[in-house]
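Single chain ahead, written as structure tokens, the form predicted alone.
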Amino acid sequence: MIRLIKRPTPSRFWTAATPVLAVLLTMIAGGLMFAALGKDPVAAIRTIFYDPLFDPNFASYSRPQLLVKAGPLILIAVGLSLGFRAGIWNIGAEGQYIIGALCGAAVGLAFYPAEGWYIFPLMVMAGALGGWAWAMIPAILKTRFNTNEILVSLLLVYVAQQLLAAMALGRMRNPQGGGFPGSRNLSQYPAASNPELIAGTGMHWGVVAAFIAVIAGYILLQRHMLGFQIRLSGQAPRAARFAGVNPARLVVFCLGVSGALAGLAGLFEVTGPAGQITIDFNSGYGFTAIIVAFLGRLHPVGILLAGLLMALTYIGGELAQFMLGIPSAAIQAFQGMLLFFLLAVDLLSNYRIQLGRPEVA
């Protein structure tokens, strides 16, 4: 027989493991997934891991999409992971990337052809506001009306999806595209635009925008009062409240930093690699930094190596798909099963296994 003893406290060797043994896992699942579909088990796997970063047919440009993929899953994940450790559950991150672009944009299309360095900074501040105000939504009504913040912000997303596409289709439509849905090319307007720092390394405003978040969560949680009630509201609830901790304020500020951030990443990419609103702008960068919060055990540090991780599935995904023909809908499950896994493997942090029959007493 298989039992499961619980632990008196949470095993710190396997919390530190279980993401590892999540990645293994997933690449003998994967590997099995892609030798069903007909498809080469090591090639694809050494495609999606190895070739972007050290195959020098492929690095000079892979190394660079790394941080420009990384930047906006860290971003938002950084911001969810608040939320998560506290118990509050923002499942909408996807919804309010899009309004961040969406009002961000709007700023620098406003001012559009003109030229001026306080263009930049107002879609910076747009796109924050967009994003915050977005995820307002669930917290006010988790607050004042204890609705479930996880399907009013998940619902939320398909709202933004069609604001988007009534934006690409109307009002942002630019007048000179003959038609065609999509807003004006961003990354051609230099005062609205997000290029390079470093020419080839893929830094742009975005990425420093995450690091800086990496380094803010850090001290939030760990040297900061804040911090401290975040964790106890979310390890012990009943000992939050007696300790004056205010539930509503908590996920007003949690909803809030993590819409914010998400607005932000849903800025920095309208006005860097994606360069324009367009219909199919969301790439599902607010759902896939679930995995990324997860993978990272909620921890800053970890999520920036999470994020890492992640952002090279998304160059290896395409870089397969283009060389040995794996469908997209087969890389998409593939990073699926990161958190499948992940989730899986986390009961060993909490319980150990006994094999065996019970002892009678």
The other form holds:
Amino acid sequence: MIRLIKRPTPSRFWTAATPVLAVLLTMIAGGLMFAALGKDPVAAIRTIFYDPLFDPNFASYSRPQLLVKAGPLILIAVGLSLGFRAGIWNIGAEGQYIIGALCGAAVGLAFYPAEGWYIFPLMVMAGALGGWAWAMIPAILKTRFNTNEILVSLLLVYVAQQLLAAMALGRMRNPQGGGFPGSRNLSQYPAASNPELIAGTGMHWGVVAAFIAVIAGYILLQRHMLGFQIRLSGQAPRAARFAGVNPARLVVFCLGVSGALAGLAGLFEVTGPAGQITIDFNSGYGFTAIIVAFLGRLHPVGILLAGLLMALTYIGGELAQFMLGIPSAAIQAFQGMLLFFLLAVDLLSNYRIQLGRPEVA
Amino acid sequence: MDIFGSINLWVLLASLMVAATPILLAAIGELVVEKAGVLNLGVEGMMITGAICGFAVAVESGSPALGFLGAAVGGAVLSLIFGVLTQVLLANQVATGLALTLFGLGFSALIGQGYIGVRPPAMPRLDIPVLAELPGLGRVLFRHDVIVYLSIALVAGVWAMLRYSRIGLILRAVGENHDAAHALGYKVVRIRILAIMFGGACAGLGGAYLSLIRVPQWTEGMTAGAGWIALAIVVFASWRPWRALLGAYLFGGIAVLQLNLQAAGVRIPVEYLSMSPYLITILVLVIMSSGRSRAALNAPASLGKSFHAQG
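Beyond the form predicted alone, can we have the form predicted in complex with its partner chain?
Zooming out: every chain and molecule, the one shown earlier first.
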């Protein structure tokens, strides 16, 4: 007979070991999935996890992509992890990401074709503000009307996507674009572009922002009163209330920060790697960041590593699509599977497994 | 205004029922799940899995009925993953539900690759004799396919089950206080897993209704938030089956109205009209949850909490 005994505190060993275990299990299950698709599972896993980094033919292109893809994921996930720790579920980061990009791009396009050092910083501010404002909708509805923030933030993603379509086809359409949908190319407008800072590394301002967010998140959670309140609210809501934590303030703070960071990620993406506002410039980073946050154990340093790993699955997935004809949807299912396994093996950090008969107390 | 004049009210009402059915099916399933004290946020993922499973089975077998059966099985199997993770392995329900949605979207796109642009076999309409000939109302109420009637029957069945049957009483007990139910000797985990699978099967049926009848075609991500709206409708209904029906039809009405306005060429960009169902859902959520309304009081007390038997 197998019995589960709740640990008084989560096991430190398993907290660190479960993400690794989950990745290994996902590789096995993913290999089975690829085998079911009629592909060589070993080659597929190698193409996804090994070739982008070490294969001489692809590494020179793939390695910089690692930071390009990991930047927005980490930036968004650090913000989300704050709320997730406090039991505040912002799952609409994708919408905040879109709105941030729209607001930032709007500022940039308004200045076109002026030159000036101040344009890009203004766009960055507009992007953060846009994401923040979009996240304030569920925050205020939650604090004022007790509306479920999960549903509202998620439904707003669909609203944001429609708004994006309206903008890409309407107000923000490039007047010199020959009628094609999509805005002017911001990455080719020097005052508004987010270029690669060090050639060949993929490092752009969004990646810098992601690193800053990781450090700031770490300090906030480990060294600051607010971070303590966030952790307390998640682990013992009643104790938090007795300790004088204001839950409404926490909701506004957590949603606001995650929204602003998601908005920043959107702005950096649209001015850099994506280049312009198009109907589908957003590549689902806002949703994948949820997986990144959990894979990183809601810890800033963990998120940094998880973001890099998840970026690797994106790049490796593209490579596998190109080399082996594995459909991109398989990679999406693969990422979802990773979250399943992670949640499943999480049992080990919170419970002890006891084999044999229960002792009589 | 001639824009409204060009929209036939009876046709509108009839298509409202069709538009509402997928959401109604998913919502009534989720209602049972939540009554058992489990919050499954994976409705969207189960719907889209049902949509592609149903579509694939219907195309391969040529039978829409088998397709719906396949969809229910597909949705239930996917929900079983959620059930095992949350009930046996005690994973966080919110996170697992999200995982289900993310996985479902990827998985369905993977299966659906060979089915883009394929037309599914048509589902015959089931006109109820005599009643279907009634002017106006006959067209609205009695000229639909069998799934529309099934969805209404399901609402009635769930209502009667929850209210009058022993199973319903046990289910509610498990949802209100799982420790007490456990102490009385009910198998909390088993009951919850069965409820979760029922919810998965219903969501699968709802998804298949989209891909086989409403659209009818397979496109990636075709549920477009219907699963999330179904979750919102459960809150709107304050966990009462007939109010879920009302909510779904209200929502169906809005969806159909905005489509008709799009077709009638109102001078509002299409994108803003397409936003309206989501915005109105948010508005309804706000109204339902504000203050100390009855909705908040009616939520199952153990909703979203993990159950771990102590001894």
